[in-house]
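Single chain ahead, by itself, as structure tokens, in the form predicted on its own.
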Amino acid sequence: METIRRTKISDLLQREDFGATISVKGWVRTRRGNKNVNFINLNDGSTINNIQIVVDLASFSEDHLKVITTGSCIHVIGTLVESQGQGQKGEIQAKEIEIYGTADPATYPLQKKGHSLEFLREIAHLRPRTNTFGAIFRMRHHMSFAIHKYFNDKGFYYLHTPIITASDAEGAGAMFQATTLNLNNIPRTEEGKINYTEDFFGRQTNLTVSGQLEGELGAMALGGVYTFGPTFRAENSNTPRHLAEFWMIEPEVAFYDIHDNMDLAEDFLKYLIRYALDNCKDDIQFLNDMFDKELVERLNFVVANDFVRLTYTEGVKILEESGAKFEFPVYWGADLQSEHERYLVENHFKRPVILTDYPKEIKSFYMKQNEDGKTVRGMDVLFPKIGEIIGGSEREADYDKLTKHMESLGMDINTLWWYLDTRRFGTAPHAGFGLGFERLMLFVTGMANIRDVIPFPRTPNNAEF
């Protein structure tokens, strides 16, 4: 064949050079046709949308062109001429076609009827090549680059925090732990415990389930840093909305009280969706008709509206007062469910809702304890149809303060004795916040099961591919 420099389909879509000799690479969606010619929908993973090949049967053999199925991969050097039918401006006459890899029809999954989302996860591997799941991993990049533009645009920096730990920052204690001991044959010291000073790090450690006490560090020295990394939680939860694997934005910026977290919160959360809106227009729409038919609309709304802020009591009295039906009961110091969340949300308010100054006891040990000794200043950002998307706080800077909570809730102080060092040296007021990226994902693509946004999504009994 011709040595013509590949173009992408995307960019093929936009030429308007008709005559020009195009080379063109992808995976055929579909190819039909009757006696004399033969059209081709080749796609090539840039774009949702399909470039047309009209096939001459005339000047192809028929045994070159019956392997030529859903699935095969082709190589095609033809004209650009102005398209016949409806919907794009210009189609691919073939002069040469060169078979990469066929796909027998009889044993390749992906044929051109619909399939179930529960299905396509069986197939992870090859979900990819569906328009659902083309669409929702290319805007998986585009919403990756946008976290990153918008920090480095701010002047925050990057900092990498440690996958491996020996930390829990929620203190939750659902920990996958990261070991290279025989399992057939563990140490045991003289009490029959296990002797973590045989383990590689001479000490028992985990997989991370949040960067954000190592993020405090650099807010200490740097002002203004973010990670973007993923996080493990070992927690039993078969539900549409967790996973075992899952990436984690944590900014931590010192001098921020809980309004400024509360104002970067929602710029952020804007300036993501107003980008996936700038950026992944094909991809949403899509994903619009075929899922979600008020994807656009909400996604529009929350840009253009002003988020409700609110403290948590208040809200426990609009959900006491609503009349309304709940699975989990709502009192004041209950953990609020995504139900209540969603109620909030969706009915009450009809708009994006910030909680603020939550229990002390349903959150967790580092945000700052308000004066009333009740409550902390803690904030969560819920969403219609996600509930909770954002959940951070302003953190506690006082070391007294601090270390007496932690030792109230019987944790032991020794072990975090180098984020305490951060208030006892130089010590700041300073807030952050974390963004579960399948949370976003969840809310920008409109799919209802987190599993569905995320590659090869880890959840109990699940770690195929």
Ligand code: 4AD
Second form
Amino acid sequence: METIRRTKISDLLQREDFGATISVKGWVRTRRGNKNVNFINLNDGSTINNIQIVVDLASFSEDHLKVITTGSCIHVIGTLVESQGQGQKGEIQAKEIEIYGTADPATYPLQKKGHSLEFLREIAHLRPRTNTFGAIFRMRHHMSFAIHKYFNDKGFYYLHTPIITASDAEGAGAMFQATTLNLNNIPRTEEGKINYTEDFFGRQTNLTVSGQLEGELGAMALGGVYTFGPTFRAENSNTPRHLAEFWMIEPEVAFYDIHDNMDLAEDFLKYLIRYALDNCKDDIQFLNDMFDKELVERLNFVVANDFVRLTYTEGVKILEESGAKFEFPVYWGADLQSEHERYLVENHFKRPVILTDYPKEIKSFYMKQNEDGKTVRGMDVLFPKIGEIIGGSEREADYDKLTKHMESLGMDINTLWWYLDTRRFGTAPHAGFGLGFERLMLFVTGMANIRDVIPFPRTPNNAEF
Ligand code: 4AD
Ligand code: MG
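Starting from the form predicted on its own above, please write out the structure of the form predicted together with the ligand.
Okay, now the whole complex, with that chain kicking things off.
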């Protein structure tokens, strides 16, 4: 083969210097043709679009061509020529074809288009080669980049919080333990309890459910920080919106109250959706056409309209007076279910909603307590089709109020001595929130199941790949 620098298909499809010699590499999507000429559709992941390779059968042996089947990987050197068909400017007239890897049609699972999403989950190692998952994973990248860009442009610092911790940030208890103890021969104390002093860290540890507590430490020194990392929840919820391992973005900002926090959340979400519309056009259009005909319209609508802001108490009143039938009863004090959240967003207000000031019993220990003694300065951002996409709050900055609340919840305040020190030394009002990255991905891709917006989902009874 001639040695020419490889061109990515995304670049190639922009070019108009017809006559140039091109090297292109990728995976064969289809090969079809007649006895004179074959057409190979090649994709290299750089774009959802394929480049067409035109193969003059007079120049190649049948043996050489017959292994070029769907899924095989090839390197083509050829001439960029103007395309006869519509849709794209150029195609490649093949001069040489090198076979990198074949894909036996009898066993390669991605033969035809139109596999179900359920089936594709079972072959998560190959599904990135489909148009759908290529589009989703490219968008995942662009959204990650946009998140860092947004905060960097605003002067926030990216803080790396630990994955292994000894604390329970949400007080929810649904944690995976991290241990090196021999589970077949667990060391015991004299009382028969597990002797964690023999464990790797000399104490019981778990995978983090949130980077918030350490994020607060950062905010109390750097002003504005954000985390963006994996978080783990061992809740046994098999729903289209829950993962056991998901990524979360958690800004935490000194001197913010809940209103600043809501402004940040709304601006951040709109920025990310606008970024997707501007930078992922082909992929979004594909997903719109294939899965969700209202996707582009919905994204544009959310960017263009103010979110509604109201209290939990007002929200519950609307739900109670709605006359709608819910699976779970709604009353003041109830933890809102996805059906309630979606009713407010989709049926009542018809736009994103930020609910604030929840009953303290259903929210985490760190939220700022309101004067009424009943509610806390929590906020949830609720989105169409998703329900809760963001959860956050202004934090309780008062040492006495915070420790009293923790004690009333039966928490051991000694293990969080370092967290409480922020309230002892130079405490300040501050606030923050957590955006579930995969919930955002559900929204911008229009996909219906969270297992389809992360490359290798972790859910109950599923840790393949
Ligand atoms: O509401 P959550 O539990 O809030 C926190 O963890 C806070 N520490 C955040 C903060 O204030 N810094 O989770 C935040 C978001 C949810 O709104 C949701 O989008 C997402 O994380 N989330 C999940 N996403 C996928 N699978 C799960 N099991 C999730 N649990 C929460
Ligand atoms: Mg929440």
